[in-house]
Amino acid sequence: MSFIVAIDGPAGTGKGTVTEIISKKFKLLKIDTGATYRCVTLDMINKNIGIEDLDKIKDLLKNIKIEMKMVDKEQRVFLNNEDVTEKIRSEEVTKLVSQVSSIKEVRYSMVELQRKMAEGKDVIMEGRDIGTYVFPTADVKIYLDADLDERAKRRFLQYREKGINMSYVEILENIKKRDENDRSKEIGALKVAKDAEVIDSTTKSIKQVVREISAIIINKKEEIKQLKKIYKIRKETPWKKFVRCIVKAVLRTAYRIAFRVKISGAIPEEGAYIICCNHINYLDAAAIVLFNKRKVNFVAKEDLFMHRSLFWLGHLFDAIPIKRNMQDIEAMKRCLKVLKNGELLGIFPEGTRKGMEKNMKAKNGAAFMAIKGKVKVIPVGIHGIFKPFSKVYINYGKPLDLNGYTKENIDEATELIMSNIKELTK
């Protein structure tokens, strides 16, 4: 798997400099997306192709060759086998590149190229739309910003060092126009990704910005490391079965002492089923798991696995971690595998505790799994206050056959499940 850092933001915020430092610090392949658009722009200038010559631009894109190579420990940009690292930063290219990058065909072609460059690699990419369009699932998203005047000042000093003769006023107006154009693009517009970390570099040094981004990357790497442990599937072994049997017996005894459990109905001794119950307390899932002879693979939010004891118990009882408020494909696959193996799958359709009490709309996940896996749903109603020595009632209903329901009327299937659960909670 690759690790992707996306750094977005307007011109003059220090993205290039910061990206260069971070790439070396964390040994990430640096892909300058802006350079790819500059290469197209330079190629158009060399071949006298205008912005309006769409057919010629399409032909150019079919044959263009853009590469980024390390030469004497420095990354250089090559256009059709020529080193154009300096040429693509010329005044002529700079004035035209924003318009070129707005052309749909250019945008699609360069995004495809950028994604190919990043395949299977740990990379850092900087541009305008990396976190929103090119890599919307990037591991780390940074939006680097700064005041307009400060950005123009930085670019003026940068150009003066490179011998580019542009006045401060010209640069300021150029950046203004570029900002307007970048923010109004139909595809890949400059904007802050919802899950991006915004860093204002106006009054910060490069070292300070690098320090902030480094901390974010380190924390994310630790989080990914932890998530890998959470999602790792532990094989079923005789020892694991033995330990689970002992732990289950001990916890069941403790549960009986703490609560006077009353159970009505039962789960069939064989076959795949989805157990759907209301969720009123952190301990209600434990009641379903502990007071059934068969193993119940419950779906649980990944946050629970962050606690050491729950992490161990989750893997011992084969709980399935799931990312909430998003479509977790990996969790879905594991759920369907459980059903395919003829096992029991436990799901809380409410998605959160006391969902029915809060009049929240139930999730369609359970109904989807039942339809997809072609299995019946067993509704369960749980009632109790879960205080020491109080009564907890667990009522199992008759299996519901969702045969005949499809994705089109999945809301109706979910409503059927929930109405049965409500009846069983009375």
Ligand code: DC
Given for the second form:
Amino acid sequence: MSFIVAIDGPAGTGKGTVTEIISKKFKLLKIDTGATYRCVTLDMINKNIGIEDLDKIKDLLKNIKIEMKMVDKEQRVFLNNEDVTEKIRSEEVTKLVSQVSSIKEVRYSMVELQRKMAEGKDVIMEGRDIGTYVFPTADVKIYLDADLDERAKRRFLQYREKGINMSYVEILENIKKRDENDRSKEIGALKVAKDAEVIDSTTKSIKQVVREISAIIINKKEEIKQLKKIYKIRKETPWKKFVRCIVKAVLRTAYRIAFRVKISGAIPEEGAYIICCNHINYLDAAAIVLFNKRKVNFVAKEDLFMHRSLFWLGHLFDAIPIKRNMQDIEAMKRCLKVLKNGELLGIFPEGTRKGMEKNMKAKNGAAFMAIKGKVKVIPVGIHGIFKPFSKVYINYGKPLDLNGYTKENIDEATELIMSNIKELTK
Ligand code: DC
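Would you generate the structure of this protein in the form predicted together with the ligand, following the form predicted alone above?
Let us now look at the entire complex, which starts with that chain.
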């Protein structure tokens, strides 16, 4: 599994320098996505292709070869086998690149290339849309920002050092224009990803920014290490079974003291089934797990396993951690394995607590597993207020056969499950 750090933000925030340092510190492959758009721009300039000439641009994209190679311990950019590391930073390219990168065909082609470059590797990728579009599931997402004046000042000093003669006002206007263009792109516009850490570097030194990002990366790596432990398919041992029996009995007693549990219906004593219930409280999964003779392998969002005690319980009850908002192939494989072993799989099709109440569309994961694993679904309705000594009702329905449903009408299969669950919550 690769580790991806996404560094997004407007021009002049120090992304390039920070990315360079972090890539060396954590041994991550550095991918400067801006350089790929710069290569296309340079190729267009070299071939005299105008921004409106879409057919010629498409042809150019078919044949373009962009590579990032290490030469004397330094990463260099190659366009059609020529080292263009310096050329792509020219004023001519810089002026045009934002417009070029707005062309849909260019974006599709470059995003495909960027994803390919990162395939199976540990990378740090710098750009505008990495955390939002290129790798929305990146492990670490940083949005680096800074005041416009400060960014222009930095560029001005950089240019002066390189001997490029450009006034401060000109640079400021250029950056402003690029910002506007980058933020209004139809695809891959510059914006803050919902789950990104925003770092404002206006008053911070590079060292400070690197320190903050390093801390975020170290934390994430630690989290992943913990998760990897639980992702390992654990073998059932007599000792684990024994501990689970004891823990189950203790927690069941505690549950019975806290709530008055009323159960109707039951789960068949043998065979693989998917148990689908509504999700109103964190304690509803516990009710199903504790008040069943058989082990129910519940699917739960992976963040839950970050808590030490839940991590341990998750292990003991063979819970399956799942990444939210994405297709988690690893988790799906584990679910199918549970079913293949003739065990019970527990899923909340709502995907979140009180999804039905909030009128949210249920997820198709349970129906998908049932169809793929060729097993029946047992709908369960739970209701109660989960206040001390209040009643908690667990109503098991009759197993639903999803035979005949396919990927094409999976929404209907999910609706069938949900309507049965709804009936059982009355
Ligand atoms: O980071 P840079 O200045 O080298 O980027 C060059 C241009 O490419 C910039 O105007 C924005 C665009 N770009 C983009 O649209 N998406 C990216 N992921 C990276 C850069």
